[in-house]
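In the form predicted alone, a lone chain appears below as structure tokens.
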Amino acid sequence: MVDSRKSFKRESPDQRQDALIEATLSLIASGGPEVATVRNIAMEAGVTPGLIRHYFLTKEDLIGAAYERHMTTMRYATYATLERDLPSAVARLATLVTASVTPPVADPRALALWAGFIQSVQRDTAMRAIHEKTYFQFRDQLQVLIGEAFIEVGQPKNKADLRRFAIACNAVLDGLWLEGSALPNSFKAGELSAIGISSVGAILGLKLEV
């Protein structure tokens, strides 16, 4: 339920725009897209409803910005695990697999947001464009990691093969992410990451280990 007691706040333009996006995410995560009305978003963000139009021409533009924020945040959280020192390209790929299917990336709130947004992807061209953009951003980075792993073991692949590998591996990660987010207490510790590493390794014909 939206807290109607929130007071209006004086913030910078960037802070207010960010607050609107975060308010939209919070409402969709807790109640679905139908709860994210202009009035509720404004109340959640602590601004007047009329101020939304100052930052976003339409409510749909705000929803799109929130969707892109969510997908980009998930991608950053996944790839942030590669910032630490890792011994090899194969280890980097295995680490990415683990990060993709475990918290904080695999998370009930993240799934609720994805489910709330995904219904608009097929009927809204702007949402579809955001979905396509964020999908390719993740998959292209995955393709680079796969290519580096193959080079490391002396089995370089051409771009067409790497593209097919990336599509297949990404599909496996998506499926495990979905299950881990929907049923977080139904798997043993490390079970999904072990399945992900063995499955991606089987697709690539590589022995993956951190």
Contents of the next structure:
There are 2 protein chains.
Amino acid sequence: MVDSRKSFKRESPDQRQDALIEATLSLIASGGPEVATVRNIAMEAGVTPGLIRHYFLTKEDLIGAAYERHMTTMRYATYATLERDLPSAVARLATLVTASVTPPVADPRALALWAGFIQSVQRDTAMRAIHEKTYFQFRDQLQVLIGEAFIEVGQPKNKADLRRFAIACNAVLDGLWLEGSALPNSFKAGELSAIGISSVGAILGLKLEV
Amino acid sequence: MVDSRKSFKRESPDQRQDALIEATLSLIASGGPEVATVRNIAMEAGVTPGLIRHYFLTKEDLIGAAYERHMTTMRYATYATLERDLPSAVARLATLVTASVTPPVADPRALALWAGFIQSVQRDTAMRAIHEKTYFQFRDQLQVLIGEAFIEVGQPKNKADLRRFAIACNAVLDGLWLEGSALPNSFKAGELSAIGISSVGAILGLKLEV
DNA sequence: GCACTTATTATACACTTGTATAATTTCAGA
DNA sequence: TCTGAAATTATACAAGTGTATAATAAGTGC
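Moving from the form predicted alone to the form predicted together with another copy of the chain:
What follows is the whole complex; the chain from before opens it.
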């Protein structure tokens, strides 16, 4: 038999790392963490298993990198809707609420990914650090937005109040995101969005509806 | 060597099944799903691995049974605080909020368990059915309580309104539960409880604070 | 006290896991 | 065109996985 090695193309470290991370996310999303084996990830990325250890010291490292990537992507997707400058902070807040509870942010795949990762947050220190970092990034961004909205309507708040508001509104968004992602067919179109807007509005004492 | 078999005591099927489920939950809570192997579960339950297949057709079946048990326990733990009859529905609502965001309901172990299971909800039909069932049970109970509170203050609401309120309040509780469970050290004592009560109060337009 | 059911243990198996190491191939620079 | 570094493949390994099957012990009813 002709023993022919697999022919391959040298890629830049960045591209390869990227491909491995994407392959990991794809597998966890569709089959859960237990499907994301070293061999499956390599196959998904069109590469042989050994290469993973060349780019990541351990499999855990790859998983961590994938987690951070996912959370960053989520945050981006949520706040991307604010890019096009909206007339007011209040309007931006409403847009943010809608973005949080509708696709692509609220999505079974995103939830599956998130759940796949969150379970390792408890025991893995590195994963917990990533979790804290991304969670606070998100909440702080929300807090800034809330602060701007209050200033806009001439009711500036102190930092302690803003913290409480941000925690509360973040909880609403998290909860609705969760429910919309887990049971996407149990809510009418726009229902979660409307509930989110009126709830956040009630909590802040602001009128968010147009 | 004396080849001595392990001596054992015959237990009733119910007790054994129960022990296996509890062992499974205990392992998943402390070490995540990947630690809940057939052999570890058996050891935790003080039994040999083969016995698992005698009570559960497959390991997946055991996991599913454990999930249902966990969710039921959570719901019980949440509503147990309402047993001792409180003066008013409004007071019961406030108690429920506090119970949802404090131990033992809000707890890293509970979150780890929940996350471990939620990921299988996407692809496993049986798991999704269990999830939907427990979710709606919880939300319906909340909806009843909210309805009673409105009647109490002389502002009865129709069913559509109550549905929206229940979804919103449930989201607040879910979100705060999530955050309190994932990052238990990031909030001051009673902080989440206070935020939950004022948020739910704001959403419903009711004063829940004593 | 004996037979019978079945709960329980013991053993075996085929397969998958993550990782370590050595052999190769690619590609850039001289 | 040749050389050297490193990207990539190939192979090996020890440990762990779920499951199937046979042997044994425990308790129940007679």
